Amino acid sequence: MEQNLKKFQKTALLFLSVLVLTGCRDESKSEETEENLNVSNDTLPEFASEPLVTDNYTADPSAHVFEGKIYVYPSHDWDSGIPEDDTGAHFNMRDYHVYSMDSVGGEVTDHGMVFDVDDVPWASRQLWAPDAAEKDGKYYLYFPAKDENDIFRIGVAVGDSPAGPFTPQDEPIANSYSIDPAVYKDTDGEYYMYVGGIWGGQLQRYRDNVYQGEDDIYPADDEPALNPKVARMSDDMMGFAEELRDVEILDQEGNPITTGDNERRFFEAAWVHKYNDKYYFSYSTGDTHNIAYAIGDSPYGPFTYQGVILEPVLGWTNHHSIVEHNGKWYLFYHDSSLSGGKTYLRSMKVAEMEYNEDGTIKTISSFADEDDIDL
């Protein structure tokens, strides 16, 4: 009981900062100041880490080991002008840059923008959160974006090098859908594509894989949520080899997440990592704000939740990747200190992560004392 009150104060603190301090902004800027982005104040806790660039608003980094090197592939925020609401709209991403480091801890190489919305030839606006994987000596980033109909698809753009550029496809990978794509590549060499996000991620818009419309749908609260999808991907990197279909993720007693369990039900952010022949799968709650995770047999799933791995963040949103590396296990995640609170202003980070001897996650704080945080 002690530790869920600490915890619903610590939340609470969160956003009662984020609205005063996004308050005190100028609403009317429409520019991000790139010389400018670094914003003190006094209100603000400690951090356990500090942000990995600071030239630029990066968020949602998905990191991957590439030619012994970790490359980073996060989305890249810019205040656009429009205002907050519950589909995203505000979240106007238009470009991508990629980033690299010999190790976690050593210098950040930015590697420019590879590109930018308007040379994707079917896309309109929205580059959210994308992914990248490797084979045969080329390089995939795999990226969401809205098509003329404001409908979320999932692109691919080839390229040389991890670094890029990268070229995008003239089509998006057919029945695509909703955004956060994860891919995976499993020991036995097959690669898996997981998607979806809901509210505006647009996966309540979906039943059999079918678009239903522009109303939003959900389950009753007593009902399973939603789930995110996955499929194998074919051999040519380029699309899927199979339909899409459910991730299930269950309790403890074999039943799945609820609509109504904000806790540990899926909103976004899917990834998977392998860890002692166990499949994690590792997801955003969303409106409650936690980095979770389930284990499984299978990157099909099902997955059985275990936990926490990261408590909530300054800010709305988390999304996050894990990689190994020189022998240890990392978290990549986003917050929004370098703004000062700003919730679509983010920051890519870094944390150690460690494993329980019976393979569970030690819980993650992102910020450098508790006690800074209470009420």
Ligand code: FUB
The other form holds:
Amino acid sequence: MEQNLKKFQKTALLFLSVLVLTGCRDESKSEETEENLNVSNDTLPEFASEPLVTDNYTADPSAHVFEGKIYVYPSHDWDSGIPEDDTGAHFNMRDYHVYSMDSVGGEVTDHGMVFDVDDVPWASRQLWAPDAAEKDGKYYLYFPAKDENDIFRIGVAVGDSPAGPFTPQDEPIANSYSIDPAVYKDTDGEYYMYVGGIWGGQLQRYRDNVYQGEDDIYPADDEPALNPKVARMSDDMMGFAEELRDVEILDQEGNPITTGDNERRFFEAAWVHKYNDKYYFSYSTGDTHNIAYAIGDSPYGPFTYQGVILEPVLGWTNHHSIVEHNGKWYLFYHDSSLSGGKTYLRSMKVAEMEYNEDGTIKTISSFADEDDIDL
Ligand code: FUB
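Mind giving me the form predicted in complex with the ligand, seeing as the form predicted on its own was just shown?
What follows is the whole complex; the chain from before opens it.
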């Protein structure tokens, strides 16, 4: 009973802290108050780890082991002065940097800017969360950006080194849409791209892969939630080998997670990894700020919901990647600690991730001690 009360108090404190420090953002998105936050650092709680980089804001870190090192492909946050709105216009990123480290805890190398939005012929703005893949000695950087019609598409840029530079292609990937590409290389050598994000990520504007127009359309609360999408990549890694299909996320009874189940339904930030021959699909729940995960037997799913990998961080968004290096598993994520709580100025961090014996993942907190959260 006492333990339950403590857990409730901790959760309530954390929730309040996120609301206070990042602004109240409710489901209806009607009361956004988080722009131009000026939270002084002495109001911040203690964090479990430090930002990996402090001379740039970095978010949405996608980590991979290439050539024996950990390479990280983050978004590059900056303060562009664009006011906040419900489409996420204040996330107005315009270029990418690539980072690497020999191992977690080692020096982080900034390989510099690998391309700018002006280098992408089809893109107009908002270079959001990228990911990278290697095949046959070539490196592919996948990224979402808005086209001239303000519609998110997925682009690809190609290079000869994991550190870049990368040359963006003239057109986005055919039949691509929405945001947050994540490319998973399966143990049989096939590659799969997962995409999708609701609200600013525009996934709600599509049905059966067809754009329905600018109006946002959501299923009713008791209907299955909008699903992320997956497609196997073509041999040349420049496109899809098949149509995008739904990634189903089920509850333990085998029923689809519903739209109203905000604690568990998919919002954005898909990632897939394999552990003990099982596929783990992890994602952000968005307005409930969790990194959740579900397990399945195929890269296509369906995936059965298991729980939370990372609790809400300081800042509205939560976005991660998972990588194994030197026999340990790591969760790369971001929070807004370095900017004092500005939700669009984030910093990438890393934590070791551990499994329980049954293959479930131990939940991680980005705070040193949630009891210490100082409101
Ligand atoms: O960084 C811009 C967007 O914020 C990403 O695409 C989302 O996943 C969220 O982190």
